[in-house]
Structure formats: structure tokens, C-alpha cells
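One chain comes next, on its own, written as C-alpha cells: the form predicted on its own.
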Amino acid sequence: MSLAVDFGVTLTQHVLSRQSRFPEARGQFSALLTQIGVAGKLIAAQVRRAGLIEIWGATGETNVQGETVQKLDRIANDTFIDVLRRSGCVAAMASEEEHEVIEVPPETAGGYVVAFDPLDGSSNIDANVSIGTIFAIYQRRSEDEVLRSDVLRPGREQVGAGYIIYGPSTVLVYTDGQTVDLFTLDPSCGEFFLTRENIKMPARSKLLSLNESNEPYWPAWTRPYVDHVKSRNDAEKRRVSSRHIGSLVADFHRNLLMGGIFLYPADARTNVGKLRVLYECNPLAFIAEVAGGAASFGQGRILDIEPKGLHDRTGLFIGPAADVAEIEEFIRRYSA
């Protein structure tokens, strides 16, 4: 009789079992996802210890976005870069925290390019709110040298995407374009175990996620749309609730599991969105579509945007496909 305890499927076992989907990768895709898991464990350990070893707060620097760099931002960024640089799977990386593409030496370069936000929601760090890492994976285009075109490409060309949330538990969600699967870190053994597989986004939203304090800067269609959603509540039943954390990755994760629509319109004063195409919008849009949802910038799919720069921004509407289509209809109606 076996005395072994069945803890479930680990992240490594899961990605290896699906390796046949990418025969051209020769195992590199599986190895890359495993190494991203390693980076997530290292960052999670620092997040847990942040208050004890006094790495809360700002560094005094500003990043390429003009935002205050938190100490954990820098730790997460350096950790992700160091792990992936040594993985043997990556030819180049692009980080929200860096001005330019990060190239890997040719002798250790692999077949993939990774774009990532090392610590999304970092403005919430000091309040102990859930934060996370978001990543997008592309196959390398050029064989001899790394070009900007290896990174500046539409999200529909992703072969994988995911995120890691550092909250009450550490979870890793990834898609290989076929299914969306969730893993939870067991701190007792330091391993990610599969806890939800083939996640599907609910057909309609029960949650409305947006920062209503931005209403003075909303485009004309936004208030009528928000009022329309709230009108689903009546004397018989409350059918929709407002939930906004302020960490995009945490808002998206909750909406993915529970059914919610996230809105961040472009600022009506400048007609420019806030969220980054490469590091936030593309990977989350890829996950949403695989899970049966949708993501739009208002006039089309997020995944069809052709980025011109490493730090391009856009508005974002992401959630159940029917709700995203409804937003696009409101935009057309109020733009006519």
C-alpha cells in the first residue's frame, strides 16, 4: 500500500504535460513558464517580508512612466529580469520599468520574448493591498539579432500570457492560448499546485469596476453606460455591485472568477488612456479572450493594436464579451 500523499498537479508537471502543443519549442516554452513561477516565488517571499525588513516605500526615483518607483518595484523588476536572463529561454525582455528592450547575450538566448509589468498596483504597496506581476510571451521573430519588431507587435501574436498575484495567497494564472489555468502556491513546500483549470469568464457581469472619482474626465458615453448598468438593480433584486481595488491585476482576477466588467476610459481632456498596451492590456486581453471574454479599446480589440512605442497607452474595457460589446455600442451611439 502506497503511503504517498497526492497533493495534486504542480505547475511544472502541468506545463510539461501540455508540451506537445508546442513541438517547435523543444521544451523551451515549458521551461520558461516554470522559470516565471520561480521568479514569482522569489518576489512573493520579498512581498511577505517587506514590512519586516523595511522595504516599504519609495526609492526616490521615477520610472519611464514618470511614476514614483517603490522599493518593491525595483526588487520585482530586477528579480524577473535576472531569472529570465538565466533561463536559456529568452532572447529579449521589455519591462514597464525600463526605457529600452533588455537583450540577452546570444550565447544564452532562447526562442522567446517576454514583456512584463513586474509589480502592478505598486501604489497600493504601503496599504498592504494585493499586487501582482503581469507577463506576455511571444515567439522570437529574428534569428540573428534582437530587433524592436520582436517586441513591438500586436497582442494577437502572443503564445502565452499570465499573471501572479501576491495577496492572502500567491496565485499564478496562465494561458497557452487553449485554456486558462490557475495555480496556488503552497508555502509549506514552495510549490505551485493546480487549483482551477479551464477557467471560463461568466457570461454577464455581476461586478462593475471603475474609478468613479474620474467622472469629470470621462468621455460623454461613460456616465450613461454606468447608469445603464446600475439600472439592473431594482426593488426585486440587486444584480450588480461596484468593486474597485485599484490594482488592475487584482480587479481583473476577481472579475475573471466572479464575472465583472472593468472600465478605464481614455481621459477626455487628452484622449489618451492610462494603461500600457504591452505590459498590462495585451496579456490580460489574451487571457480574457481564451476564457470566453473580450477586451476593447473602444473601437476594436485590444489584441489588434499595433504598438508604435514600448510604453504606448490605451483605454481598456475588459470582461464578459456581451458587456464589452455593449460598451462599444454606447461609444458609437454617443460619438455619432
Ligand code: P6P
The other form holds:
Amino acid sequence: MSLAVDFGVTLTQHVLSRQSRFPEARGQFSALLTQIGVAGKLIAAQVRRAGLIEIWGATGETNVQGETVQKLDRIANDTFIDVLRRSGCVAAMASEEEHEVIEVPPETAGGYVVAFDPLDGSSNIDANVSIGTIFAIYQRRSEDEVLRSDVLRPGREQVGAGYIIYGPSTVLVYTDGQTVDLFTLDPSCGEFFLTRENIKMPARSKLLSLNESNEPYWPAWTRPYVDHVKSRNDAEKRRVSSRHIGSLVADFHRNLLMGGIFLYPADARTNVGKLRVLYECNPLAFIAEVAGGAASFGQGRILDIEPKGLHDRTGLFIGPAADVAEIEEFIRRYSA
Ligand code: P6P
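Right, and the form predicted in complex with 6-O-phosphono-alpha-D-fructofuranose (P6P) of this protein, after the form predicted on its own?
Every chain and every other molecule in the complex is listed next, the one we just looked at coming first.
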């Protein structure tokens, strides 16, 4: 009788199993994802204890975004930076919480660049709502010193992307450009196990996800589009519902699994969006496209945006490809 217990595939085993697909791989990508998992576990531990050890609430600081810094923002940011700095896989990082590029000393630098939002949705922390870390991975281009151009990259150059959601479970989702795979943390042994493989976004949305209080700032096409979506509901059947958490990472994860369209139009008064290109929109757009969905800024792919600054913002429409195409059609129709 075999006593072997099939625990399932761990994050590291999964990444290593795919390493052979990348002939040039030297194992650093596998090690990097493993270390991102380590950072996620450390942050999850702090998030779980936040209410008990008085690390809810704000630090009293304001970040580069002009947003109030929550204590957990700071903890998540510092944890992610420390773990990746020590990984030997990273040459530079960009964080939502940091003004400038974080360079790793050459003696410990590796071949990758990571842009991340350490704790997206942190304004929801004190209400115990799901929040998460979002990350984008690029291969460094420069050989000697790290250049700003190593970090300011269009999303189409990503070689990996993912997020970790600190919710009822701690889950890690990542793509290497081939598939989108989901891992669930087993807190009893501190390991991420593969629980959903090769996720594909449903072909059509059943959920509408946007902050309707922004209507005074919407472009002309948005209200007609929202009314058009709601018109899919009739006396016979409710085909579309509305779900909006206010944590992009949680809204995206639900939409990825259940089929939903997320909209955050740029403010019609300034044409400036809210969501950040490098470490919110690009990684989620990469995941969406690998999962068969799409992500647009209204006139083109999110992944084709050429960022000018680390903290550039954009309008974001992300979900099933048919829904994103319909939004782009409404934009064309109301912009003619
Ligand atoms: P609003 C959280 O602060 C965040 O960056 C995203 O996670 C979220 O989708 C958005 O802002 C919410 O912004 O303006 O709807 O409160």
C-alpha cells in the first residue's frame, strides 16, 4: 500500500516544469516566481494579523500618487522590495509607493525587472475587503548599468505577470505568456498549490463592474454603453448583474473566472485616467489577453501604450474580447 499523499503541484514545481519551454532559461524566472510567492506569503501573514496587531489604518504619510499610505501599504512595499532585492533575479524595480526606480546593487542583480503595486485596493483594508499585490516582469535590456528604459516598457514586452489576492484564501495567479494558472495557499504547510490550470475568460460578460458615482466625469459614450449592457436584461431573464468591489485586483479576478467587463474611463474633463499603466493595467492586460480576453484604453491595446513616466495613468476597459470590442465601437460612434 502506497503511503504517498498527492499534495498536488506546487508553484515552484509548476514553474520549473515549464522552464524547458524557454531554451534560454537559466532558472532565474523560476526562482523569481518562487520568491514572489515567498513575498506573497509574508504579506498575507501581515494582512491576516492586521486587525490584531494594530497595523490597520494610515501611516500619516502621502505617497507619490497623493494617496494616504496605509500601514499595510508600507509593509507590503518594503516586503516585496526586500525579498526581490535578495532574490538574485532582479536588477531593478518600480513600485506604486516609490517615486523612482529601485536599483539592485550590481553584485546581487539578476536578469529581470519587476513593476508592482504592493497592495492594490488598500483603501479597503480597514473594511476587511480583499486586496492584492499586482506584478509585471520584464527581461532587463541593458547589459551594464540599469537604465530607466529597462523599466519604462510597453506591456507587450512582459515575459510574466500576475497577482496575489489576500482574500478568503490567498491565491496567486500568474502567466508566462503561455497559460494563466491559479495557485491557492495552504496555510497549514505554507505552500501554494495549483488549483486551476490554463484559465480562459468566458466569451461574454455576465457582470458589469464600474464605479457609477463617477458618471459626472464620464465621456459621452459611457452612459449609452452602460444602458445598452443593462438592456440585455428583460422580463424574461436577468442576463447581466453588477459587481464592483473597488479593489481592481479583486474585481479583475472575479471577472476573469466568472465573466465580467471592468470599466474605468479617463476623466472627460482632463482625459486623465486613474489606473496606473506599469503596475496595474499592464500585468492585468497581459493576463487577460493570454486568457482569451482583451484590455483597451479606448483607442488601442493597453499593452501597446508606450509609458513616459513610472506612474502614468490610463483609462481601462478589460474583460471578454467581445465586450471590449463593443466598448471601442461605442467610443468610435460617440467620437465621430
Ligand atoms: P475609485 C484602488 O485604490 C484603485 O487603485 C483600484 O484598485 C480600484 O479599482 C480603484 O482605485 C477605485 O477607484 O475612484 O472607484 O474609488
